[in-house]
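Take a look at this single chain in structure tokens; it is the form predicted on its own.
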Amino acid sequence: MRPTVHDIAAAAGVSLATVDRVLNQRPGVRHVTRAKVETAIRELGYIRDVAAANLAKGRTYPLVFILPASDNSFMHGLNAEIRQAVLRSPAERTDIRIIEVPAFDPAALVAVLEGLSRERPCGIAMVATDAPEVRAVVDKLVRERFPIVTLVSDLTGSLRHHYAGVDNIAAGRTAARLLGRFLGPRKGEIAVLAGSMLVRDHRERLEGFASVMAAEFPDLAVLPVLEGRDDPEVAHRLVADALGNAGIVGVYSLGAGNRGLIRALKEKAVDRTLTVIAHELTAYTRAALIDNTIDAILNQDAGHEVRSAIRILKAKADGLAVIDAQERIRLDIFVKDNLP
């Protein structure tokens, strides 16, 4: 049988109330008594069931998700997954709030984070804008014992506790491999549509993509990146203008704004010699796969990312270890033949 708090109390010769104070690191226990309890815990091999203890105490975890406010199908889907988590809150003992900030706006994100420092939630999950001022406030909050998880786009070099998202350099490399293989011996230029180079996920995807293209597909020239701000209208205008270049044989859309991309492709009546790789499976990109406007989609599971962020923030709040294998977010590759 597993040892219980009653066994600890008997072995240490103390009351259950004293054992509870030691386990919960509360004051009011003499040093010598605390040492007896801790010795009994080690010798008995007691492992505390934190989840059961929290359930017994009726503990609720207030969590905050910070998302960019934009007309972005993937972010709409991420928001929907968080709302599903809100519906599960009674069973998971969470109290989840969503805060939206303007996309690609470091100052707005900093202001929200500084405001949360006064509210003291159990954890914060955020789609990060990679800027020095954001990194500074995140480091300050972590030093003040706030668990922080970056979601979708990381903040490398900060003290954040965990990143819930795909390996974006690998995603970019995968896109280059697919595009190069699909195009075969053809020569030409590749248009790249991004949201903003202010977010690390877009920069890393571009880095991975460009490195593979340069090393393995030198006959395909990567054009300067088009920054569509993940706005379908801006993306539409940029792609429509770019497709006036007869030398373009492929398009890589590494961010959102795919509705604008798809509209531009259809308006130009592009023939199927143009190969298109994009990110995130949405209703729009699914339809574009089916009608052959897009050739392949690289997808991250937004639901898995949200569930992972919640598990990690709760674990950090309780001082528990994170199971890395459980929290790895995989990159899915979809063509029209394997759509879920």
Given for the second form:
Protein chains: 2
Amino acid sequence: MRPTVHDIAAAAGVSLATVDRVLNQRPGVRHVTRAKVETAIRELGYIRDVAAANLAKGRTYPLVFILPASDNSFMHGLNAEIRQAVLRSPAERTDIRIIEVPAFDPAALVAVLEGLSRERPCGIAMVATDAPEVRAVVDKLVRERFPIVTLVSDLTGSLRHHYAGVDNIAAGRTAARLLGRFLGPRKGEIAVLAGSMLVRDHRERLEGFASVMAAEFPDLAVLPVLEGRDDPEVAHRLVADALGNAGIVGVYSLGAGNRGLIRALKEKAVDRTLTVIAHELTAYTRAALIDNTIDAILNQDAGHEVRSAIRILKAKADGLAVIDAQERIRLDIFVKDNLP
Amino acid sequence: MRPTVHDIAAAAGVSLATVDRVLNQRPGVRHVTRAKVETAIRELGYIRDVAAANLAKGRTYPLVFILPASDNSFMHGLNAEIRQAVLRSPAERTDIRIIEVPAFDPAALVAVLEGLSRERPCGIAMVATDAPEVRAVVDKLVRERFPIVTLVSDLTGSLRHHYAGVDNIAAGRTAARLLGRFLGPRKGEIAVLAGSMLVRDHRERLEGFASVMAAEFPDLAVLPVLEGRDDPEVAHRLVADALGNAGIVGVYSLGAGNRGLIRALKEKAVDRTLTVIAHELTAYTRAALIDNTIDAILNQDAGHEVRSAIRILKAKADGLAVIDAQERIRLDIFVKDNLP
DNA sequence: CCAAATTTGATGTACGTAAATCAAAAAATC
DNA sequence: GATTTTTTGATTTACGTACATCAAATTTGG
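Since the one above is the form predicted on its own, can you give the form predicted together with another copy of the chain too?
Starting with the chain above, the whole complex follows.
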């Protein structure tokens, strides 16, 4: 049987009340007594029964998710996964609120974060916009002991406790490797379609992609990035235009707006053997993978990201450890044979 | 606030004791009364607080993991992950026991399962050996209300509640697709190294591999399977011999014993451009991926499989639902750029 | 209608922890 | 040494559920 507070009290030769004072860092305990209790805790290997404690406290975990108000499949999916988590709230003792902020707007994000400082949720998960002022508020909140995890898009250099998302540089590198290997001995040019180079994850994917391309596939030339603003219409136009260039042998789509990409490919490239790699598994990209318009899809599992963020925020709020391997967000690679 | 047993009692106009009798299926309640209580439960949307219930019951979950006594990296890793879970037992209220049985020995497995029928653990996770007599005991145990999940290797056609492992047919198909695409226009022969065709997961991988190869890559001929018995020495000999055939352009290693494969490749194929795809990420395959001896690794995450099996067995024991998406075991694809 | 059997209610204890109260003891201050 | 302050102990209640006991009410059988 694992030891209880009673065992600690007996071992330390103090009363239950004193043990409680030490455990919950209440005042009114001398240093020597505190030390005695802490020794007993260590020696008996006491671990607080979190379930019993939460029951006694009637504790819930008020969590806030901050998302950009972007109208693309991925953000919709992420939103849906959070709402799924809300349905599980009773069992998980969570109390989840979603706040949408204008996309690419650091000031708005900062304002929301400042507001939360007063509201005192027990954890914050946010899709970070990469800007110095955001970093500053995040660091301030972390110093005020708010657990914060970044979601999907990280805020490097900040004090955030954890990043629940994929390694985007590795994703770009992987895309380059697959594209390069799929193309084999062919020479030619590669079109890259991104959302915006102002978004950190897109920049990182491109960075990883370009570096592997340059180093390992010198026969393939990466063309200047097409910025489709994650909009299917814009993407369609840009790709359709680009495909006028007969030297293009491959396409890497590292952002959203794949619906436009797919349409352009079907119109313009029926007779050509383009190799195409895209990000994010949606109904559209899935269909395109099956009908061979796309050759591979790189994906991050939004459900895993949300569940992981919740687990981590709860653990941080309780000062508990997490299982690192469980919280690593993988880069899923799909070809038509391993679709879920 | 979510409703409690008290609310149910009040709503149904009965006492707490009666609600308790209904909830825990104790005798001594008339049909009409039972129906009243059940209606109240439904209408208030009552969900039992599992944490509080477990606290009151002093409940633990005695779980049994049955593994083959195979001496390969994957099984060692699986074993290690279970021991990690044992370390978390206090917090998770589990009580995990590992039983090793001789590999490929249905009779031994059946004997162990029969024994468990008396011991009454609240859940069983097993690496299944695919044999009719095993299926029969598993079905018998399921009918006796034991939660059972198969781990890594499934027992299709049985009544097991869940399979915590990858889709091996899809894995084989994926390997074929990657190999075929990596080889591009090259023609030649493909060597396949397996452990044993008596093991279901190996048979399935081969089946998936061969079908995609035949259907989509007619220029690549799959050679007869080399059965390396998951033994590095045997694998080394077989592969070294096979590489005498200059027509071989690719290798698919779908089992264990990759240490032998890698050694043979480094000795015999320095001057050749073989494309190699192997299963299971270990220290050896990882190194080989990095030094370009292997081109891609397909992997199943043993840690995820173990944690998933535990979650599912606990949920089944409590009659709770699971999050399906969370329990899907993915086929991880690693190239040198997305190694964890 | 009475006795026996069944069903229901009332109540208490327990699980491990949190949190509060009040009294008692010890330490610090003058 | 008396007084104030700080520290500690003892005890109680609560969280939501499980489970046991005993009494009371209701139903059933004869």
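None of these values were measured; they are calculated from a predicted model. Note that the rigid core is defined as the largest set of C-alphas that superpose within 1.5 Å between two forms. Numbering follows the first chain given and starts at 1.
Novice: Examine V199 after superposing the rigid core and state whether its CA is displaced by 2 Å or more between these two forms.
Specialist: V199 C-alpha, core-superposed: shift of 2 Å or more.
Novice: Given a superposition on the rigid core, I'd like a yes or no on whether H304 shifts its C-alpha by 2 Å or more between these two forms.
Specialist: Comparing forms between these two forms, the H304 CA shifts below 2 Å.
Novice: My question is whether A317 is one of the residues whose C-alpha shifts by 2 Å or more between these two forms, given a fit on the rigid core.
Specialist: After core superposition, the C-alpha of A317 moves less than 2 Å between these two forms.
Novice: Core superposed, what is the CA shift for T33 between these two forms, in angstrom?
Specialist: Here T33 registers a C-alpha shift of 4.3 Å.
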